[in-house]
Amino acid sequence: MTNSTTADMTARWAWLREQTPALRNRIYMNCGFQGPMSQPVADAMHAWIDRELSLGPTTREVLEARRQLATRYRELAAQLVGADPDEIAITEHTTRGINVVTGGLNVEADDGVVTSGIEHASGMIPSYFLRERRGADMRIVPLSPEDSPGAMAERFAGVIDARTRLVLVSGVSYSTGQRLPIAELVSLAHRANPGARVLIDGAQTAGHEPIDVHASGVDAYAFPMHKWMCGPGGLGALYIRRDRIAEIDPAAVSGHAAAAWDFAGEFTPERESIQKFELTTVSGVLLAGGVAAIEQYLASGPEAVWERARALNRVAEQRLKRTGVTVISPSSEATRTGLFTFHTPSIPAAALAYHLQQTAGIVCRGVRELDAVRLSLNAYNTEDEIERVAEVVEGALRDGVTPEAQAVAQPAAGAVEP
């Protein structure tokens, strides 16, 4: 919907609310866990179901249709991220993709891998087994949500350097929920060392922010499709930059992984093609509701949704704000996104998000290590449903959660940040 008018895209959110079930019976802020699928998403993968159970999986026209399907899906993740459709591989989400290249990248021991405070597990972890495996230099840049991109460049700039391999970041954090510079990463990295690659975990920008990962030149990024895109669970993809796909090997492999073979022990594996990392059935329901879920994005317009989604974190930031909260997100334009975090001293995060539906069918999350509560605030989200927010807090400030709320504050031993 680009060049549309400010009527045009009040009656797109609300077309989009109209079309989203969950919508209809609760406040749904948390499109940075999964976002609520939509009927049109719904209707397509109820489409192929059918279509599968009344043709047959394997009939020609079956096959052939989800071939199609898998062709277009990358055709238009690759349109989501400004990428070409051959530098696509299909994963089942994040994690996979950001698992495929630190799996595959040729790290030597000392050389050093760069992440940030800021990360989610998806993007540690795969850090924390360079090291463990490999032998790498592991180094965390602290940052603070008052960074700015300046501020978080210049602490970047004083670890990266010519022994640095890989540097793996999120585009948005899913705690703090800032806006991170990748491009001047991408510039420093590349900079500091030509053989220097940087990941991004897209977990929280896909759907959200409009992404050109050309311009950005970026080495690798993943995304997923059940977050802010709205789609099924269980599928996303990966970019890799077509110069880049050859030196990364596949960890896991298949079919997709030779460029030849036979029976008698003749074998050329595949080098170039980015259907290396793929490896055998993808779902044609996944691929179906993935294929609706990104051209409801794009009908949308991602400048629109992201400039919707940050109007709506100014809104909360100065309503919460006065209910006494602390807000731990970000109040700069350059580096406010559509996730709006804040801490309340009295309350344990996790005890005022479940309070927050148990009450009132308000869906947010809590963020552990920053005991704090985080609206994900998507294009369909309304002022009316931020007002609420701030009312369910001021009056859990005042009179306390419920006892089943304050039951559930103490998450149990080990327990992952999803």
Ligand SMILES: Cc1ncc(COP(=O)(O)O)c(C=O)c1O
Contents of the next structure:
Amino acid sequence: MTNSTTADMTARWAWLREQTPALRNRIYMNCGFQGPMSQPVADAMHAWIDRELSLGPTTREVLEARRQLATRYRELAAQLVGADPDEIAITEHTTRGINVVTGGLNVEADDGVVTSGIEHASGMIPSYFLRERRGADMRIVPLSPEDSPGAMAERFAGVIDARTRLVLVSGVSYSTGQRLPIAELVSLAHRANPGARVLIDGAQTAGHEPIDVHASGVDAYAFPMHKWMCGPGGLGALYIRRDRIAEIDPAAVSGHAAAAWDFAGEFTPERESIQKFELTTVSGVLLAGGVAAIEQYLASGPEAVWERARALNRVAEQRLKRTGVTVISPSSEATRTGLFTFHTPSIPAAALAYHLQQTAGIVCRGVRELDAVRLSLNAYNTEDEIERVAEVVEGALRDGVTPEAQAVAQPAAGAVEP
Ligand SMILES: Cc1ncc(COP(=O)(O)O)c(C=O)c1O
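Switch from the form predicted on its own to the form predicted in complex with this ligand and give that structure.
Full complex below, order starting with the chain above.
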């Protein structure tokens, strides 16, 4: 929907709401965890199941259709991030893509691994394992939601040096909701060490902000279909810059990782093809849903989605501030996204998130590290929904939360944050 008028876009968001059953039944503000599927996405998945059901999964036309679907998915995932299709590996999720790179890059003892203090476990734990297993010198750059892009770049500049081998950061932080200056970090890292590689955790960016991996020069970018893209759970993709593919070894291997082999001992590994990172069977159902989800997002327009999400964040900031809560996510336009987080000292975030859902059908989540409630504001959300959140928060601040909500305030030890 390029060059669309405001009226076009208003109609588009209304259409999307109407097509997405969960949005009719709930105030759904949790696509940063998992996005609600639309009927067209679900229909594409059902159609695939019906095809396999009636013809069998290995009938020639079904196999051919699945091959075409995988090709189409690769093309669309490439278009989504500004890559070429032969730079895209099909994965199950962001975390797999991150692990392909951290597990396959030759990181040696004392090589620098740089990350930030606002990463998800899916970025932190692979970094810690590089320290544990390879003896990497891991550096964690502290960041704050008030930081400007320049201030963030300066903090990284203080840590990135000629020994830096890997920079692993989110494009958008899952906790504070701030946008990181990726292109600046890429040029910092490559200037400090031509051998440094920058890997982006795109869990909170794909389907949220426009992405151009070629323009930013980033080395690798992992992203999912099941968050802002509102596609099926368990499907994602990994971009690796063409000239970096050969240097990353596949940690898990299948026939795709062999250029030639036989039963007499002859074996030549595949180096150049990104498919060396893929294993065997991929679900046609998921691919069908992924294709439909990307088509739906591209039809809305990445710029339009991004502008709308950020506009809703501004509305939330103005309205929620009046309730007396402390807004945590950035109020600067340079780092603002569709993720809106807030804190209130009188009610634990987990309890408030539970209360919002239990009493008003508002689906969102608590972020434990910040004791903050996080609203994922996607283009389909509305100003009225934000008003409703504010009213329920006001009610909770005045009258307290339900006993059930109070009981969930203490999460089980070892619980994994989605
Ligand atoms: C920043 C970030 N990275 C990684 C993940 C894990 O995503 P996935 O399920 O795609 O592996 C999440 C999930 O919320 C996230 O927010």
